[in-house]
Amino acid sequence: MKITEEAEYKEMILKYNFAMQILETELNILLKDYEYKKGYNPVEHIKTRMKSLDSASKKLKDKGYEVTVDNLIRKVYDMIGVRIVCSFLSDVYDIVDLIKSSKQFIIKRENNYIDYPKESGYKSYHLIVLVPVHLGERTEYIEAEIQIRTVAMDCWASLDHKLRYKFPEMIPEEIRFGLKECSKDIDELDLKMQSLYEILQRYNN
């Protein structure tokens, strides 16, 4: 990045940073309530992050832009990403269902990896979401990703991306046949997990 960028840059963290603290609010806010209604809390853990500038940068090397501030805002999407873990299938979609009824965000675009999982065996729900920043008189809406997942779908993602790292350029054949296997086993798992708290629930009723 050039150094007569870096005010831009730093203008553009303060803006994301707003948006991060709008977003996890407003999902707090959510989830209390869904809680509140149902009874249930059907989250096991929430996490948000900001891309660090490395990470951006290699991004867009990766995809053959240059590192601008402009390039950053409107070609990396996920710069702020937030990862909600639930604990059973039917959770993931309830969630999303809440997610996408808040009159708080503009939901940009979403991809279901779950029933459509990546060619590596990756599962997770992606929202793509515009959060609306008031600076003064005006309106910015800053993009930011959330994915939702189960808890096993969350333990795949982690152990692939550690198996990636060590392998960056090119991940060997067995370890990626491995990884589509394990993805299979997990998808079960769900199954089972998911038909097992379905019982449960007509248990108490």
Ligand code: 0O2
Given for the second form:
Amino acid sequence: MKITEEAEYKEMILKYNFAMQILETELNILLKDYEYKKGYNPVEHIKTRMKSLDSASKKLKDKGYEVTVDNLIRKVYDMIGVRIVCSFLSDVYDIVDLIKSSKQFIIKRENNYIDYPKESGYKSYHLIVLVPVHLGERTEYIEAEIQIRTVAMDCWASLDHKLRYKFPEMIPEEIRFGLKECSKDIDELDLKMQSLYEILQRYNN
Ligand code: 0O2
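Starting from the form predicted on its own above, please write out the structure of the form predicted in complex with this ligand.
All chains and molecules follow, beginning with the one already shown.
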């Protein structure tokens, strides 16, 4: 994928890399502090990535926008993406509250796709945050998307993602139906695991 404003794109990526480092550091501090205070680490794993130009360009085109640096900045909210995968449902909400309580980010938008799943069956909690990057005298606020979900939701999303690659035009109806059924099964599994976790906590107390 070609972008004509090469210098602007390079400058944008430089700043986005700064923002990604700031975001990673701040999340690390928040989560380590939480673990120290609660004596419990709610995170199974974290993945941070910068969206490729190809993938961002495709997203712009799919939405009917021209591929320009300005549109990458204004229309692609997840150039920087962080995925936090937790063991239990309650961990997801604890982490959402933790991030919302941080003075380092501004919460621009939140999408609760757990209580309100997407049509596909996709479930996850999304926070779009603004990360302040101090560049000499000025501060720029750079958008990043944080996805928080359980291991079970992550497993579903990973399969769905693979199928979207396999069937770029349209996932066959029987597979789409199967995926929606799996999404409901995952609901049940997460609720059962949550109950077991609560019983375990009672034993610990
Ligand atoms: P990738 O490859 O994961 O980066 P909008 O807010 O509606 O203007 P956007 O950004 O599509 O536009 O928002 P949305 O719907 O909240 O989706 C953002 C990201 O959530 C997606 O990024 C996916 O990572 C994930 N997601 C949303 N819906 C689904 C789904 O049905 N299945 C899976 N597997 N993931 C989903 P990208 O850029 O689409 O993909």
